[in-house]
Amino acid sequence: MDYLPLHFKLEGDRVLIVGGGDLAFNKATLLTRAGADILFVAPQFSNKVLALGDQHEFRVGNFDSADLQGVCLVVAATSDNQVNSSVAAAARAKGTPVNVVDAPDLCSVIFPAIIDRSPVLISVGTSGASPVLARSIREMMEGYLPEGIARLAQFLKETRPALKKRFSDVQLRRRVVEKFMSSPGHELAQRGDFSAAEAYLHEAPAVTGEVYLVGAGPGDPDLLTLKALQLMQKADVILYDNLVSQAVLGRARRDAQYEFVGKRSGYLSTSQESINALLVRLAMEGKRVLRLKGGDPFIFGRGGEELEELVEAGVPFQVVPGITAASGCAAYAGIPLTHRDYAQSVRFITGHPRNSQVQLPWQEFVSPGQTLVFYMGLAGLADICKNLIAHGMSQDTSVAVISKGTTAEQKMVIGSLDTVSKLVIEAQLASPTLIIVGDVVSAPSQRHEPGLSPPE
């Protein structure tokens, strides 16, 4: 994040423009709404600026560091370079906010574009790197929000303090709200039916916490589904492990409560056992826990083995599926699992060793016409090679290994099962790993050679 978006009361605070111009007055009308004091500098103004009133203060000149006493936001609006960056450095030297219009590497602050239905406000930026897609953006947004948001707004705003005072406990006063929300009351706030509306607002909702085991997909948030992200908005505790990406935690509550959970090979994990009980003990305790598993919780996640502790507690709970590392993986590696000229079945296969070997049924995977997919075989991938030709496969078999799939550190490995243990080990492949095996690597839609192939 390289700004931290804040957004500032400015009423009755003073404000220094450096500029007369259009620039100057763009950022001056934006000012003048939030209730700034302006004190204007320049050599002369144009009559727009002259316009905005009695209310600011215009000094004729050239920019002076004295020009800085008792303001708490400074914007340089000139066409001289050479003055806002003059501006800029001042500011910075007494540590007042500066915004330097269309010179992002001289500010500290920026202006984003905003959609404005107060008490509502939305701020959309781009750190500077582009102001029209910012622009677009607002555009894209402005389209979802209803008219009367505003007057839900105020309605809120003027019931918040009879609800901090009937519940003083600050996880039932968000739930009062959520269960507002879902119920007509806040499509009468819309209409401006205040009276109608509070009376949704009486009653409130049983405190039972809820079990949510969520698939967080391969690693690229724009794969979580919309059902996903809905309750990672909602929960209350979010308990994760070392397969799910930061990115896709981005998109989570931010002021929830996070957990570690991971449980990694040679390194100190939580275990199992002890994951199932902390659902279990955070769910008898009123919360709603997002358990966010990497790929789809039912696909080699022990989302079976979660679910079934919840049970048993009588646990109310919901599964939410993810786009499985194999499918996500393969698709972004332009690998196609099934092609009907190469594979009509597809295997999934745990490649995690036990006990230091990878013990599995090889005989039943060196059949034409399949492709398997191998979770967690990084570690185990040169005793899988070695198996399937010991037992009939064929040594130029195509292998592919996609390391941190469908995110912007994919890389990806193809070789064959006699090559490909080298070819990852030169390349420096980090977990997690998915490997695929089979002819469809090989296929002419994929065009790839042997070797380390980025993903484009």
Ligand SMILES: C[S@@+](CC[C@H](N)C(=O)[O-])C[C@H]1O[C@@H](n2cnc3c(N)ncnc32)[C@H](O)[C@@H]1O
Contents of the next structure:
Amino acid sequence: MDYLPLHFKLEGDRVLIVGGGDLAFNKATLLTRAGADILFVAPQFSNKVLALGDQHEFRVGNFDSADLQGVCLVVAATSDNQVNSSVAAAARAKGTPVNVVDAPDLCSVIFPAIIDRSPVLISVGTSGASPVLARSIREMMEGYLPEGIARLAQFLKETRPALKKRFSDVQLRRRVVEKFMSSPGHELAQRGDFSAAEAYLHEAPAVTGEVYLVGAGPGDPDLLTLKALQLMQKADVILYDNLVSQAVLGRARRDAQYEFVGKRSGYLSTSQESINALLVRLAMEGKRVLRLKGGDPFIFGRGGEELEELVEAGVPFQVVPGITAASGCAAYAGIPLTHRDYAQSVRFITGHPRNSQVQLPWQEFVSPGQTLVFYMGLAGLADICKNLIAHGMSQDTSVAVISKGTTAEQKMVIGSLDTVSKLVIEAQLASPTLIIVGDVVSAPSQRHEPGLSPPE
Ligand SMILES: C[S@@+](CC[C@H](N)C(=O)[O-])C[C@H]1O[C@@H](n2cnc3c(N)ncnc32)[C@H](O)[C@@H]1O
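Previous: the form predicted on its own; requested now: the form predicted together with the ligand:
Entire complex below, previous chain first.
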């Protein structure tokens, strides 16, 4: 994050604008709407600027560092780069936030595009990359906001003190408002019928915890389901492990409590038993607990074991499927797992059986017309290839090994059963990796860059 978005209270505060033409006028209009008292400094002012109002002060002349006295924000809005640079330097030396029109490098603050449905304010920024993009994102968002959103915000603002008095516990208060938001009350407030809406606001919801077992997909946050995103915003506590990417976590509720329950090199990993117990304990305390798991929770994800524990303890739960690594990686690598010319079935296999004595049914794997997908198989790749050849699969059968699939770091090595192990060692692929074996790997396919859809 290059900038921290903050909403600046300027009512009655002094802002300096250096400049007296159109650039100055544009910024001044916004600052006037926020209630700022502006000191304009320029050799001359356009009529538009002068018409902005009597509460502002106009000093004819060149910028002087004395103009910074008592000022909480500076805007350099002249068409002279040298003047703008010296205003920026003087403001920075004094520690006063400064914006220079059209020169992001000189700014310590920048103006976002805003959607103003006061008291609701939404700001959109691109860290100075493209104001045009910020404006077009704003236009897209405008369409999603219901007309009555300002009235709803006003209603919640007005009723907040009474609600605070009635429910002193913050968590409980949040649940009361959330319950209100899914009741007809919020629509009444949007229509302006505040007294009817209020009847829905004071009902205390029953405090029961719940666990959401949610699939986070293979890495790309855009592959999260809508339901996953909704629950990620609702959860009080989030339990996650190594397979859940930072980009995915970035979409979860910011003020939730985060608990890492995975393996970290040099540290003991959290046992499955203690994760199960933690889920039950947190839910019993009345919390909404999100158990975020890579891919799909029920595909090699031990989601079943966690569920058994919840059922036994009588904890309510929801399970949200996720895109499993096989689907995500294959799609982003352009490998159609069941291209009908090559495969009529696909098999998901663990390359790391729970009990190493367990024998995989290798003979079944070598029958033609199927695609094999091995999860957790990197360490055993050479053995997997050896076993398939030993049971009759041609050593020329194609194999793809995909590392960090669907993320910007996705890498893929393609070889055959007798060459791929060596190629993977040479390429130093990092985990997690997925192994796909079968003719679909070498099908004349539509390879494409990670994150892009295959061409039509
Ligand atoms: C414990 S399993 C969890 C699988 C997960 N529940 C799913 O449905 O994808 C972990 C294995 O999934 C595979 N995997 C998960 N995410 C992956 C990714 N982004 N790229 C490649 N393989 C991945 C790897 O084989 C890894 O060893």
